[in-house]
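Listed next as structure tokens is one chain, alone, in the form predicted on its own.
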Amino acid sequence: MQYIPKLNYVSDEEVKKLHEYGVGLLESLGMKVEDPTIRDQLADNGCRIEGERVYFNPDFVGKVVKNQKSKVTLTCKASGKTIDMSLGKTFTHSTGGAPWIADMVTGKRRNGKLADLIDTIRLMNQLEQLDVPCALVYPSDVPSEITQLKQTAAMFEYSKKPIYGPGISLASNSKYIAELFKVYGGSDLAENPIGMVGISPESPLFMPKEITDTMRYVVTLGIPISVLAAPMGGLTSPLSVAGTVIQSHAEILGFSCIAYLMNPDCVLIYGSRTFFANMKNTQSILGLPETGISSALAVQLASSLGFMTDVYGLSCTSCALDEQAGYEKMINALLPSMAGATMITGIGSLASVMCCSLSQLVLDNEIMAMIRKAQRPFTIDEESLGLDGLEYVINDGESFLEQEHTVEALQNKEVFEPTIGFDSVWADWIATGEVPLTKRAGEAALAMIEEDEIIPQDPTITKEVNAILKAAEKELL
């Protein structure tokens, strides 16, 4: 018999009711859709149109939900690394787009640069618990008009894993990012995707034309998309966990219906980004336990419909690599992981994802290793319980140290072994110099970057990428 840990916040009946509420929002309150062509297409599918507001047909929504994909394989062609994502498995990706990075020398925050972005990619190549790297930092030394494009180009050039491109919000960048995907992935992107991107509807229940134009470039190619609905409780959604989750649900369903019109075969991932504000100053903070609770509830809801999920996560409000960062990240990643999230984000982030850190990447890698241990299923039988060994110890006076079961358990990592955390006694702590965890993490990060061997890029690809970047610069700068 096998036991797999699983967290359910509500009953199956309540999950069904939550979905009905979400569909009801789309039917009764509708979604503002600026693009008239899309409104006409939605009308052809039974939706009611009043001005720019679309009131969705529940039958059409149901058709789109049934069409969703529950698995996808991402491949990095340079290294051959594959990620087989599906319901029931949990993967990780770093946060994306932090404007600041913690300097490795001073420890102070500063604006991120392109060299920092490359360092984070090379470090993420070496982190065992980081499955799909994202563009962790916005490079301030790149013009903002082409930042997302340059991030994507750097990811493809240096990553040895399938990439999670930046959250795209500009159609002008989306056009060229799609070209980069074609250069690196070839013409079979839908069949053999080399990565994914994120695109966000706006809250509450709004699809600007800029976003639907952005969607067209990537949806039509079949590039997998995480639908990053990001309502903020108390500011752009109701100040309750359930209310914010339901609004996010409705926004993701509305986005999915529009994507279906563009390409019904495109893989969509349920990227619920449920945020909550400090109502004393109206600032979004990601260390609250409500982040993990709402993410876990969203996972339960989405999984019941067959959606793969992408949620926070290893996030924190803390602005330092300290105890607060540790306990906030653990609670907010553990809850959705135990609920069965397909992807957990936030790795490497600080200060509500406004800052990132090489050291924090290493620490989060360890946190995720512990969470994956907590997710590990139990096999309950006499062999797994070690009853033969117990019998030898009791009846024959043997010790557990010499039992075959003990050796096998160690080989199977029955007991967690940290890679960066201290795991001995006080005397050893003194003998090893009482080196703080943050210092060990920083040293490990720099060592891993040094160990990362850059894969030479095909000169033909380099030439094509340079041509795309030059064309973008000519058009956008």
Given for the second form:
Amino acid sequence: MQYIPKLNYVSDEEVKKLHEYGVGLLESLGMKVEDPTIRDQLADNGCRIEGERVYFNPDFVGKVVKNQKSKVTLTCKASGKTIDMSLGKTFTHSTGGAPWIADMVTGKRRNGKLADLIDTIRLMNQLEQLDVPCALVYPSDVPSEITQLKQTAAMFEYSKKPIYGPGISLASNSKYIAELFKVYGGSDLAENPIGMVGISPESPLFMPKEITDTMRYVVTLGIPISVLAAPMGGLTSPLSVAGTVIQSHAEILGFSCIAYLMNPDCVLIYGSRTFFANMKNTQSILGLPETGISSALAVQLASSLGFMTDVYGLSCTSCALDEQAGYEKMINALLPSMAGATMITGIGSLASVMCCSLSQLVLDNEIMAMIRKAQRPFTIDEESLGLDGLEYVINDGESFLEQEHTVEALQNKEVFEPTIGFDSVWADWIATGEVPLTKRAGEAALAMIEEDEIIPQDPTITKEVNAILKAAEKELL
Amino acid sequence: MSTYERISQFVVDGKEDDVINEINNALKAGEDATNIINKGLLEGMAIVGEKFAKSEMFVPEVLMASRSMNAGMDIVKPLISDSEIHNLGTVVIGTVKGDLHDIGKNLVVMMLESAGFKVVNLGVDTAKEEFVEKAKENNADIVAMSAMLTTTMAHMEDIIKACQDAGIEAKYMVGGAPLTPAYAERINAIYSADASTAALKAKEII
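Same protein, different state: after the form predicted on its own, show the form predicted in complex with its partner chain.
In what comes next, the whole complex appears, and the chain from above leads the way.
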């Protein structure tokens, strides 16, 4: 069996302790749950209720943790592409809902539109390292009452990969999004999910009724959910990396208990989204290294309990396609990836996920390719080591360049081959016109969108989708 | 260092107990309550405001300073008449409907109060009707709105329109992560990027 390189921030004993602290928070401080029906159900499972606060029964939490699924397969029915997610494998998804996009012509930030959302989906179809596209753009030309619904509809229409729907926070949209999943997923939606969605508890330790109502529509259908607990150290959680991780842990476990009551078969993914603000102005920023460090710690904790994880990420504070974006994204994605995260988010984002860029999607694709290379295990045997080739060189005077082993190694990607990065010498840099990386990335992005052929949608599906959108507009606008 | 300078420094350092002790001693020694406020407490917060604007202090340090100033105010305010307390104007502020984020908004409240404004804080998830009612009731000079979500920021325009329809003659300020100066301009509001800027802009427009 191959050794999988793995980053462990703490010992197994400390991981156990972190879990105990998290469960302890749910037991001693509890969680505010606004919906009285859910509070009653939790009481039936041994939880103590005081007003709107639920003090969880550790045995019930333990039962829910044991029930978690460690794998799920997502399928795009239009293309047939599947993603087999399980513990130990890392997949990627883009950021969701950035209100701004860097304009490809002017380079300036502007409000994102529905056409931009479609462009990003089509580009993501073409990016090898992007597994599950999310609705990267928040379209400003769609009424806010139905934005989340329209984002989901666009993703289903244009994506050739299983989708990661937008983060849903409105029950009114959740109802119709669930309907869209039914139309595209068919009768076996729960057994063969076509995508997933993200839903967030509030920090610290709060489940508003709007959120539990939002959950109900998707959980009962068995649509996989990433539980996006996003405490911000120093503002909505203790200013402690590990403290923020255990608060997030408690919030995810509390959410999981409630989801279990709605549908124990629903796949839940541990979406710890811990980050730390600039404490000189309290602005939310995502490029500090603590984003990656806390994510890696959360991955270690969640994996020990059998949860698949979904964490930051290729995220950055930088507002430009620059060196800062590069180094922030690399450290924040590398650490949790090496810890064994199931999903890494942030692809395509800039400015603490407030902005996105087609060029950045291409650049992040390259960063992720490097990280996946770093995750690759070694095979230690004579053939892989190339010892035969070495023997021919020493004994027969041949060169390594003409060895079969060398050719096979190249074909097996023994050395990294960038798709966008420059990989030659100064003379070639001059000869190729000294074209900046961001320009090359932009050109590649536009070329890939051109290449993306749209799969025509089944007219029956189009008719049903239009009916859902019409009903939503009638009710919500 | 004079008594007032010591009070001011204790405010800057966020030393609540020392502020209380120093003020009690000053009052026993016959110092004037209005001077304690203006030369001690507010002077301290003015220094804090400057340091904060220059990114020389962390927000938690500013909060400790504010708490210390308020502790001092609790002692001296009852000793003077309302007319002696400098009031720059009244700000009605809240996070808009559907939005539960209040950290940034609360910082703005603190900076406005420290700058000498009377602030009516409506909290989070505030309906436009409440903005209108409280702005009218308090004869607001400024109506300030905060939003953290792209889905909720659109309510700001409705609130401004509702206030204008109700005949409220106020200035409008907006802030929050998804907002831009251009958006604020489009809805006829003044944008501020952070809490210290908000206080400065409020002073400018009042």
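All values reported here derive from a predicted model rather than from experimental measurement. Numbering follows the first chain given and starts at 1. In this text, the rigid core denotes the largest set of C-alpha atoms whose superposition between the two forms falls within 1.5 Å.
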| item | value |
| --- | --- |
| Threshold 2 Å Cα movement between the two forms at Gly80, rigid core reference | no |
